[in-house]
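We begin with a single chain expressed as structure tokens, specifically the form predicted on its own.
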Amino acid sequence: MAKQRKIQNGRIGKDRKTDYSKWRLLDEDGRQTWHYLRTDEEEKEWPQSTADKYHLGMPTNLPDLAPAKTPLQSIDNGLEFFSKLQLPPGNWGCEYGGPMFLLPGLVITWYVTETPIPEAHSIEIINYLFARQEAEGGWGLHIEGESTAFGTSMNYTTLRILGVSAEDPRMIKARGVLHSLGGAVCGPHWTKFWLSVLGVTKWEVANPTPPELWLLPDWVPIAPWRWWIHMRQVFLPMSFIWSKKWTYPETTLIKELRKELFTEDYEKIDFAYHRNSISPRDNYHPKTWVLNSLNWLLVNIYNPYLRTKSIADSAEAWTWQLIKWEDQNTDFANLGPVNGPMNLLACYIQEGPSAYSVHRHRERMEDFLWVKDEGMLMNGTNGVQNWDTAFLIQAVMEAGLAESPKWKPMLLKALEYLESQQTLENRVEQEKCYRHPTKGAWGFSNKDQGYAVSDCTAEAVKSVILLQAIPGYPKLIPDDRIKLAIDIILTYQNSSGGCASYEPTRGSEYMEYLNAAEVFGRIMVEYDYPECTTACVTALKIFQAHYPDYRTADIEAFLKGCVDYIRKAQRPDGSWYGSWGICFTYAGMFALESLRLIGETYENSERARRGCQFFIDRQMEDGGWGESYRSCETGVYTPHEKSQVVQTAWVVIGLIEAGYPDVAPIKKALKMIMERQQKNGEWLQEAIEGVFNKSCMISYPNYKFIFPMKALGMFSQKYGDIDLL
């Protein structure tokens, strides 16, 4: 508690740095934490690995290697750097970086539950923050976004709590940037909310969040259970908080903050007049009139007249028995990292600081946490474990790489990573917290967390089939866990014949007229994607190949359901909208995919040639492709100023997939691709590669070795290893 105080007071000065030869990254069977050791004796009993030195931006001194001119070369080149990195029990690492509003709700909880903060994250934290600050000074919804009332608050306030001095030179600019957007009673919902815990703000700024929506018959059609589950699971303890209007008391940082953070005194400050102030730069998804007109109600009629204390406290409760199942099912790593934090807050109000919950919780806040060359930062989830894995192994065998002596080792261990990350059961009291059914499927990151997703099942089970099918690999996972990964893979299709990310789509799209969140679009119910369709009709015709008597009515039917919206997503200019990865380019790879597997090629399909087109128009001077995170936002390809090598992978993969028949495009893609690995075999990062929620950028480092070697081998397989450079 000591160490805590000391930081918080101030005591952390100007561009301080850890001894980055002390960083370990522990992987504990896909958990994923960072520690700082403290003597010699622990450095020699924990070497640092290449992989530790490689994320934290240190020289891995890994050697040259003999340039490369064919695309198999380049792949051998990749692979050999790349398997260096691949964790002992068989998965590969990295940030999940990108947002800025994610270190503020957690540094915001250490702090009003006194929760200690090891001088080493303090101290990285703090360099991180400065390090994606803007240049204007402020900070953006995500790491590429401009300066945001959202971002500079929550990021200043963070940056408070951890000891840096307001008289801080970049601390007086982001000021400066803050109160030019109208200060914090300007940020969106979620920064009131985090103000108001911490005591900066009243709860009067901040729109109701009732618990009693939790009270609502399941039939009632905007009762949570029909929300998108990253939307519930953060409204859940939310609304617990909200309700029971828990504030930190005050303290001489708190003060201080008041007098910071706004264009006029605290004192003066009407909070209750601002619960619909936001700055345009943050008003991504403008209140619509309805919430507006909900929220007044709530406000002027419900809150002062009819919520009498019984109502209060039966919402409360259920509320906080939802929660509990959260943390029992997720052995309390939960969704991710905005509901984290605040189910961690939740316990320490119901339950005591000396709570095991609390203490769990504290502990498992480390799992979102990763270490950097800028600094520590927070990850989107707890790690994309089981995505890249899989990934992985389908780019080594697209190559024909998988029967390789020198590449065995490293396929194997990461299938018995796959085999160890399935879940083969169902979560405790499933139908009562509204969970999506589990059994059989893989999540994103790893079991720990335990939420299914319908592309992370799609693609692990792939590579598990192909990769079994192979002489000398054992078959670690039987068929009967095979197929109860095609069982679930075949709940996940909407009525629409498109498929869903983590269940089926339970409500309306009218949904988003209730969308509180202002920063973010699509975000209030599950929605069909290209991508996770893409992946499910690739896994089931895989499968369908190996096992052609199971359940084939079942799968013949989704099958066509899945293509069919495929072919009307598709725009009349010829693309596909992603939502998962930017943009157009990623959702067209997979289109493209889903085009071939039914017999939809360029020669004889005129959607395949317009997806093809779209593609050859937009490609840039030096053979590849750069696509904006603009595209995103806009629903408008919007091209990058520069060519990225994963866009570039991504299109050429489509291409490949589509039967385009004009080589030389390709061709000079992947000699852009090839020229820019380097000679120890890597690709540097570039820009940014993956989005949720239309607005909101999320960085996916490996895929700038995936998919490079993905579509090298594609290639490879279907022009030969000839040169290319």
Given for the second form:
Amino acid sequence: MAKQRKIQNGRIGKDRKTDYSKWRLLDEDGRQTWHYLRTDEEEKEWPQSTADKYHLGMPTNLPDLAPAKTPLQSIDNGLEFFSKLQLPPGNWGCEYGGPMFLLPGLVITWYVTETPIPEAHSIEIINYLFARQEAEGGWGLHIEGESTAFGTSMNYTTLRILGVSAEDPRMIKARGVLHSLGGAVCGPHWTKFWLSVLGVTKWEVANPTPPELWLLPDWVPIAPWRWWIHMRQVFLPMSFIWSKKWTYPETTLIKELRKELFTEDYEKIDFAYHRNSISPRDNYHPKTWVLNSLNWLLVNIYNPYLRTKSIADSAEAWTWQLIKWEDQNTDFANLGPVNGPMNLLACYIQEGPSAYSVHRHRERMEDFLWVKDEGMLMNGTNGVQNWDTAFLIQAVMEAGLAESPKWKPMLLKALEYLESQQTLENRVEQEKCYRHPTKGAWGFSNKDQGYAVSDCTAEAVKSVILLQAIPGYPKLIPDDRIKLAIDIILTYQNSSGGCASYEPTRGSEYMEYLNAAEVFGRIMVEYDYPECTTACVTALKIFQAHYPDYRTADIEAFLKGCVDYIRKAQRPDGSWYGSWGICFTYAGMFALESLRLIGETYENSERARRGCQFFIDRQMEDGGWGESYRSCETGVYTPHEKSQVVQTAWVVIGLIEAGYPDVAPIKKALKMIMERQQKNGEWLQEAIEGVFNKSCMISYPNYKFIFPMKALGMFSQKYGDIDLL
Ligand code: LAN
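Having seen the form predicted on its own, could you now give me the structure of the form predicted together with ligand LAN?
The complete assembly is shown below, putting the previous chain first.
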């Protein structure tokens, strides 16, 4: 496409680009923010690091290394590269993009709260969104998905807010796609919510999200405290804003958007009629008759006749209190990138533009932003710090390299990082705001955010126990803190025996009848996950080996439950469905590890054999495995057109865990992984690796280093460091 085009409110000009040599990533104790330097002095004082350059897609000039022939040589080369990306506090960072509905929530919030948008941000967000525009012309739910009304209406609106002209050919094309999908009134509930905040649609278009639900007694089966934490924490500010029916005052841009986003005249649109309109491409989880009936009652009976001002006031007051606790408990970092901007808006509405809450929220928005070669995006969390760091430690340890003087300083820093990120307190008003205890736990990203996650705690404590047991490593985390982490892990078991993510499951699966998001599946309550369950199993097993006398009976009972669940979760074809990585290759790796830990391997277990056979039957010509994200959507293993380094590593790990007897397919797979390693030791980005809520994909770019190294390390420990190339 021609570079010369109309942008910026009709001015003719080139797409602007910031000077990439001026961007710096600041990591303050795990809080990652990007900064655009203004002066030469600043640049001199704060030179660009290799990690900055790498993440920005600039040449790192890291040297070519001696070609690897054996697994350990390959790991050594991998670490030569990856160790250069370690950030000063000891963690690794990365983009955590994928979802295409995050930036719009932020940019709309900036707009309606009149938050100044730094020019460099604006330029690079525009670049990112155009870089991710699909050939068809729109945007999808995530970077690899086809255009949807959700993605297209929201990202189109974002670009317009940032000053892109409606006459830009790319915008004309995007409008064409949006109109062919029925226009913005056919977006899902979140489109309708955000566009009503903007005043582009009228509030009648949005199905009700009454804050009164927060007044329900706790025993009520549908009370929000029972919902999956991400749903309830998004519902919280959403219900507050909905109740206020808050709308930004009309501007010229809003009037223009009203002309651009719909297929008919704004004045003629019956917004109430479109409450349930949705384009088929967006309708991953159609609303059930139960929810539709409930919405009907709310709209036609409850809201007009029963919802008194005093009910609304007390619901808003309690909801506001819960919002304040969420802010206080995270220092305004908030659970994630959806409720973060919404809480900012709620504070703006309630406390006004100059309130401290608004100021601090604005600062915290930076924690979600990431700059890469394509521009600026919004991460799915405020980073992947704890998670990737714990996994990297384990990968190096699997290869038996923890004692190597070359890698010890790197591991020591990583350990220091994990030490600094363990949460040592519970949250204020923990019970009242329905938080699970956090004392002793680790979260996914950092301590600021501080939400305990079962497997994040498990992977972190596992790495700490293993590393601290190696001679020469200091005991940074003393026994009592390790035991606190174990105590938390032991709170995560469900009656099924399995473990969920942030909390034990608090409500029934029937709650999915009230899933109103339309674009996601399995979101309403916590579920058991083979991945989370296995992480808990491995952590407890390792803990037992080092601390045989602590809560022995509890741990035994817990482990038994976990394994019963893992067995039950296996499908007849031998596979396990993955919820956080794509998909069967991810979950299979974990499940086979769980089985091995209780002594079930290929040799003695029909289950382990079926698990292995499922993988072996799907090995590709070149020795690798490749699984498309469609597996997550459909629940049916769907091959990717190309084998993937990350998924191949997952399968190899699973096969080695299970003791698969034939080394030939494993060797072939590792050969493929080694052949894809670059001369400087890195692996290149391939397809997206992660998923949530069945339909939305999310990137884990560090996996392409961590898992190949882990797989190679496990192989070398088992079969020796033999030539594979
Ligand atoms: C994550 C990221 C990490 C992930 C693992 C630790 C890998 C997993 O094993 C447990 C669940 C967890 C913590 C998880 C839950 C859902 C998250 C937070 C995400 C996939 C990252 C983004 C996603 C979040 C829900 C995105 C915002 C979207 C909404 C629908 C609210």
